[in-house]
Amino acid sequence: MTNEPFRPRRSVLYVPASNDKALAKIAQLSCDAVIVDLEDAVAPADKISAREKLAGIFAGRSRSREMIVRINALSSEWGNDDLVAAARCEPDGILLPKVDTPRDLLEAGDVLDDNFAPDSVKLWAMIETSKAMLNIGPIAELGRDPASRLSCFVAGTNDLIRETGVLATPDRRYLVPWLMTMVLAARAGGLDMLDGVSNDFRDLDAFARECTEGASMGFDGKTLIHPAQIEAANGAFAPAAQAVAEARQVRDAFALPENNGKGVISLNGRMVERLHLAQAEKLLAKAAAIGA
């Protein structure tokens, strides 16, 4: 994989391309990225003037955050149109929904070689179909390979939902299954992987929970569909002080110089391997992340 800076992805706030309200208060947010959407937040009757917005959106804008496009699906009349126009603003990433197939993002990918984007327009897919579940795995391992651009999972619970008829519940039960296969699959490929959206933005207390249990699930992050969602998701996906703390412990211990080479060393008791390294290492970056 790259060797580019760590970037937290604890808190993305979907924000309609149409809404210039919402679009103004951006730089005043603390969420770690921002996905300006051309698909479902934006109606039919909208969806040219609002692609028609993406240049001014992404002028003299700030890097201090990651700025996504989400475009509607490459299948639809806009598709096509959305991706060019997204190509041009050199947005962190644009978002592909309705994913089915690594084709999809391959072909997308040509899209943007075509129209000279730099390789930092990274692209994100949305796991949203009862397709994308069966072709999880093909569709994940694209993103060991730098050339297809691939470098997030978005969970579109919403839509899964809707397709398959499965029981929304407070708890998600019936979606667990689906969310750990994402998750194992983003791990297979190298990618990071956003949870699915909270639709009551009301309930703030049911929404922490849903975050805590997609952190303990593995998530590095959540979707959210109101400001007001943002605290608890950058709360949630944080490394806790402990974690923290346990970290530079194995980060420093492998450091001295009688575990130079060593495979597997002992620390407070248990063994612990380069693997376990890896992973602190990992930690600590996304920690020094969110400090910046």
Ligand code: COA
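Positions refer to the first chain, counted from 1. These figures come from a predicted structure and were not determined experimentally. Compared with the form predicted together with this ligand:
- Of the residues L105, A238, W78, I127, the one at the hinge where one rigid part turns against the other between the two forms is A238.
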Second form
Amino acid sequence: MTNEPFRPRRSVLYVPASNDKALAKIAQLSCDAVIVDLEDAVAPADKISAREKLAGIFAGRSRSREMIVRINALSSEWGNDDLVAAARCEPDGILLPKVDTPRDLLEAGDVLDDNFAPDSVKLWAMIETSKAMLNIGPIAELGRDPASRLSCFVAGTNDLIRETGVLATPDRRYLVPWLMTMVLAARAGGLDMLDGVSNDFRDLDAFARECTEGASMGFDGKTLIHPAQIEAANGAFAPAAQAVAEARQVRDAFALPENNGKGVISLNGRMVERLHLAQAEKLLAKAAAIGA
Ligand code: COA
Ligand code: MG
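Having looked at the form predicted alone, could you now put up the form predicted together with this ligand?
Below is the entire complex, every chain and molecule, led by the chain shown above.
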């Protein structure tokens, strides 16, 4: 959301709520955010015990990184109870799977309001169904209304592949049009946009390439399934040193007395406008938040 302080979301790690060993590990990890998962990573027989663990997971949490809960779909037998239990933990966000329409988010927001969840509890939406792709503009538009709580989209590439039947290739060529549409919609709604997971967590070279591609496509970060993926995502989604240096030059040039009030200036043989100053300031704020 436009007026929220910048929170880095370069590396956002799913951790199954049912996996105590993985949960115990997160304090040592350098991911920007964690999604505690109640949905696909938890077997049906473990759904209720996983939900009952949430309060313990969030007790005494550090506020230094975002902690999100992914609940089961509201249309499932677990969804509503998951949502109420998650709201009580006051996470930074609740990630809704299988969002098809704006109504799905409005209904979840109503449950949060009815349960007195503070405004700091945002909604994140998985974009992972063909209906969500067709309704993505109106869904993203909710991001312009703070009352909707919508803050972030997450690409659900595994479900999109399963539902549509597109071939999954290493270069994701058949998914790219949808991924780019998601980025565009997220920008229209002032939302963050996270890339989908890479299932092959042993091939870190392929993973690094996918991160670089995702950053080039305009994603803010990537969702991860394994700690080994954190480093590459943190690197790929941080502003490059060269870009930071150029942004400083733009900022410093506009600060010179002779450029005071000018709309356009010349810098190193290139035209630089005030829109580039705004872009540079945004990049510098991001670099400062990340410590780059
Ligand atoms: N979060 C935190 N820690 C994790 C982790 C995760 N997502 N995945 C693995 N680890 C830990 C393991 O517990 C293990 O810890 P240890 O060093 O204390 O033994 C270490 O990292 C190495 O794990 P490894 O043996 O390489 O993998 P694994 O076989 O234990 O687990 C998966 C592989 C895929 C089952 C596991 O990574 C996982 O469950 N990922 C998340 C899946 C998920 O949430 N999916 C839903 C969204 S798509
Ligand atoms: Mg999914």
